[in-house]
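So this first bit is one chain, no partners, the form predicted alone, shown in structure tokens.
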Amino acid sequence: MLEHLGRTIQEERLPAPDYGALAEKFRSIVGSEGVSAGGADRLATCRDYWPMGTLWFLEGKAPALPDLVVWPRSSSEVAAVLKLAAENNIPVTPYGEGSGALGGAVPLQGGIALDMKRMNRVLKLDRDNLMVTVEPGLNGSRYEEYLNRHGYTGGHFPQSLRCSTVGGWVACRAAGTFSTRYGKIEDMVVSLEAVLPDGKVIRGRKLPRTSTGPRVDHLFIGSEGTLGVITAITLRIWPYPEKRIYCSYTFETIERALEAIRRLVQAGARPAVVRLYDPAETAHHFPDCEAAAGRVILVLLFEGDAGIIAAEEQLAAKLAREEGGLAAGPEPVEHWLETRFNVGLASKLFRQGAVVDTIEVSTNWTNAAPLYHAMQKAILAVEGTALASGHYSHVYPEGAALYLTLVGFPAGDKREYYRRLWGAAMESCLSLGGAISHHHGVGLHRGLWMAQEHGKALEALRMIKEALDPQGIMNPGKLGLGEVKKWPE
């Protein structure tokens, strides 16, 4: 069936393994029906949603193909999968749901697409210890409607929330809507189950703060596969927020708008959402609310104790007046709660055949306008791009993470624009001492420049890669800790 798709970027790993005569082996632990050389199967785990990888399919064309598809239900399952992969240099890459957006779930080099959706149970609600424990493959709208129905909330709302996997979350570093109450997910996670290349299962302790050593699971969080395979983990979880208030603030700047945010948090206030829209998404999100014309937006959301929040909504009020804001109501908020998971304008402008895409990265107060007017100011250098808009999402007493939406329609080879637009926007990040990734992750994409980002650290991490996958089967060509041939080219 796939005999003549294009593989745009796959790399050969020779020697090349009998994939039939193993496909048995693989069923003996995983049973008939547990894997697959199916098209149908190698074809739905063999991308994200990298927009590279989605202008390749609309042209007929796949980055690469897994050769087998593999389901385990347990983690002795995975640890015999891993182990007898191992013992036949077999690439494995874990697979969610597809939702990253950088190519980490592209198999760079075939192998095994290891399919962890049937790993999705709830193993322990720890109520007296409010802590949750959940396999990998556990949808992400399904844990927390589980939760929900229990009393309480997970408190990670990523806008792939119904199409993304607690697994998949831990292993980008992922950041939902809600972060600045409840922080992001390594801030949520309290220990970790995994599987090594070699099959050993290791497993962290289910405590709130230890202090004897690195915490080796903890490793596992933003490894993005290339260690191991996630299959167990820890949560902290909250009581179901007792009370919400909604309020939004418009400004003439976003340098006043900051500002406020700024001494907002500094003061120990946590919002659960803090949205600060630039003039051209202020106008696109919210084109009905009259005090927004012709400024910025800032949106609100607190969540949690009846009081405590009261009196944090006091705070934000009398610091949006000081900074010039102007009240806009709860209208904003509750339009943004019902189209907050709306993505579907990319999907119309990838049809019309434009390049559509988004980069996060993240900064402190210092640089957090100066970063996105630069930034701004570099991609739109790009010849062909038609849009670089801007918001901010996540704040911390320190910094915020700064959301920049793209989009263009070149003249030429887009894949050559691709790679101009992100140089562009990494370079000017890199140039203003922003990180280059807050919640997306690296996975292939962003890996051309993690020696830019880490100096000399990428270095040690590529000796733990060596240390605990010699062969390079875990995720090949990720986090920029081996090479890649064709993509860079």
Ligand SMILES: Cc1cc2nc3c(=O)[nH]c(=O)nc-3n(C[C@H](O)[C@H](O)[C@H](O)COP(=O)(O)OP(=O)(O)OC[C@H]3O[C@@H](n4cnc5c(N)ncnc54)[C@H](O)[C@@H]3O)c2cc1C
The other form holds:
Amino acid sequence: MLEHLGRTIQEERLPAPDYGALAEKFRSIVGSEGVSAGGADRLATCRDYWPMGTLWFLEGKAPALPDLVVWPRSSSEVAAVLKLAAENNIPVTPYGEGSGALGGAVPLQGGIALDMKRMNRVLKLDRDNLMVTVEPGLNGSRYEEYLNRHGYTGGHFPQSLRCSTVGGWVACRAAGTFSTRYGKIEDMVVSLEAVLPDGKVIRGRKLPRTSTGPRVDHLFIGSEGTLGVITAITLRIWPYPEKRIYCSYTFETIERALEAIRRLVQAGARPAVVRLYDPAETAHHFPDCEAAAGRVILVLLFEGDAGIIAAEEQLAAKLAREEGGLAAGPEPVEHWLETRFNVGLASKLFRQGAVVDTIEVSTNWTNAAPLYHAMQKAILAVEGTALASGHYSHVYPEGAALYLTLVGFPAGDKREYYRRLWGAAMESCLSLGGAISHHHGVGLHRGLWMAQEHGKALEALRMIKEALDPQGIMNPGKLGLGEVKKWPE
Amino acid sequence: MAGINRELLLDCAICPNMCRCECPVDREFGREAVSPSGKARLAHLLLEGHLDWDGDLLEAISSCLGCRGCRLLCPFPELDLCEELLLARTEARPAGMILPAAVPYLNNLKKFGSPYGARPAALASPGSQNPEVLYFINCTSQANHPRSQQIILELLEAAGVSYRVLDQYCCGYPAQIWGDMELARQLAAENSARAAQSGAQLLLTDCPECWHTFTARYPEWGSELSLPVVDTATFFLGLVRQGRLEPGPLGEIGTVAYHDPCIWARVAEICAAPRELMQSIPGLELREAQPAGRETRCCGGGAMFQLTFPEQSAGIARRRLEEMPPAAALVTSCPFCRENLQAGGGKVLDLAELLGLAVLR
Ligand SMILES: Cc1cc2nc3c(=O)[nH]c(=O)nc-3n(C[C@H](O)[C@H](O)[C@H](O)COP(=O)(O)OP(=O)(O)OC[C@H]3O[C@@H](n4cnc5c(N)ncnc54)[C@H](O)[C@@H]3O)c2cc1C
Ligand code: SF4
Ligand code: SF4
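Starting from the form predicted alone above, please write out the structure of the form predicted in complex with the ligand.
Let's see the whole complex now, leading with the same chain.
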């Protein structure tokens, strides 16, 4: 079935394992239904939502194919699989729902795609301590649905809620759109169970805070499958909110709006959703909002205790007024809630030959507006770029995350354009002191800038990787930890 | 169904699977290859000539219940993924390539006109000439719970409705699902001719897949029925409203939970009639599943999955049962749902059976 299929960045693993013979051994661990060498399964786990993967798909090519797909059902099965893989020098790439945006799930050196989706149970709902323990392959939407049914919320709503796993969120250090109130995933994780590359299982304790040295289990938050496999996660949960308030304001400039937001969160208010759109995105997303014409719009959603959020809303109204904001009512928030999962336009654009991507970075308040202007300018300067618009998607007392959407119609080679586009964006971000990613993670592609991002700290991370995974079987080539041979050249 | 819409299929193949949380196949199989977009990607690459047909590929793109759960969340209103996959299977596959699990059932269909094998003797009396109603016997009820069909006839008699029974051939749906379009068309032509000969005013069916095949496929296959097709919920509700059927209280069944079959709820958009019919039974409390109505989730019985993917089909049924509220009986209005949910445990009644208990005391 795959005879004619090209592979663009597949690397050879030496010495080459004998997958034919090994498949039987893996079957003895996970059962015959738990291993596939079939073309459909291998092809399906060859990529994620990294735009380069999509561009290659449109040319009928795969980035790299796994040799086997393996579905474990328990942490002990994961442990046995990793042990056998290590003994035979087989690379292992965990796979959630493949919504990662940077090629993190691409099995660069083949080997095993470890599909986590059959580990999808809720293990324990702990009402007394407001915690839930789940397996990593649980779909995000189903996770929230389970909690809602029992009167709780998980407070994590990435745009990929419906197409990503809880394990993927933790592995990528993800953020949901309600993060100002509930935090990013790293604020929600109480503890983890993870399997190390040699098959050892480590379990963090489900305690609120500890002062017992670094939390080794928390090292797996953001590890993107490079250190081992996350097999269970205990997260904080919240009672389902009593009430919600929607409000929006428009401002003359991004700077004035950012000032209102900064003062609001630094005063201690925690709206669940805070989103500030630049002029292009204001016009694109809220064409029916007259108050927003020629201005920028700020969307706020408060939820929780009715008394607390009423006070927060009052403060927001006062600060917005003081920064020249005009109230635009609840409708823009309702509109955002209705349309927030619609990414249909990206499919249409890709199909028409465009290169489409999003880049999310973070910075302090002092740099929040300059970073937007600088990155937008740098990206638009890359020949072929048709659009670089943005919004501030997450805020904290110390700063904000900026989310840019890019569309290009390059005349020549798309791979070359993509490389230049990202180069311009990352260089301008780094030169202004921003973090190269706020929530999508590093994957394959952002590894190129990890040394600039971390300096000596990356060496320390490499040493940890080396100690835990001396053979380098776990998701090779990712997180900027190992050499990559065929990307981007 | 015109032809494959390659642009929409490609939109879906590029989409990051934004509906996968609503796809029962995706949930149960846990395989990326059978996720909604995963199937679209395989179909696209195949149609573009990047992949060669093999059993593995056929199995993956056949792993669709036709439940249209994906449509609830899809950003493309014109896209009906299961239709595109069906077309890819029926139009593009090499002749003779059949899902191995379907082979014995397809052979039955050719030989006996039912995927389940030899049909039992026809029901009671065939009925009268030029009747009000032509009742279409669906193969699944006939094979698995013929009593429900007998009850429908008794209800018609109780209401004084003249009827005739059409029970010779399957509607053709399984043949289409498994890619034997020639057989599907033959069955359609045969049924259509017999229906016309009956002189009936309308065709009554209690199977949503038969309903869909009659109303949407027969015209495309050049065998449009000459009489309107009506579902049992709507028809019996009409009889209750006219006072021709008078439901009385049910003894031991005080509460029922209703499972909306996906085709009735999402394609035919028949959600209110079964509820009103149940509520016409004095003292009966109706409890809703979560989710219900248009947002219902498939029981695992779509696309003949019980026959071709039995284990996964049962797994999907178990998941759906977890979404049902506690009640004295679970009621549904589709022979596949009934059979599949019943196999998963619990007392399941067809809507007509419930009505029968209330009317034919
Ligand atoms: C339309 C769209 C919108 C998005 N919106 C957001 C957003 O709002 N916020 C956000 O944070 N992200 C967003 N993302 C990015 C993406 O959804 C997240 O990175 C998500 O966390 C990935 O989860 P997944 O299950 O799909 O993981 P995958 O893509 O399958 O894998 C991601 C990485 O995690 C590793 N991994 C997966 N499971 C495990 C495990 N159990 N143990 C160890 N490693 C593992 C993989 O090896 C891979 O390196 C979006 C993506 C898309 C396509
Ligand atoms: S059916 Fe719609 S939402 Fe689902 S994967 Fe396809 S395009 Fe995306
Ligand atoms: S029709 Fe149902 S089974 Fe088929 S892809 Fe859509 S949701 Fe999945």
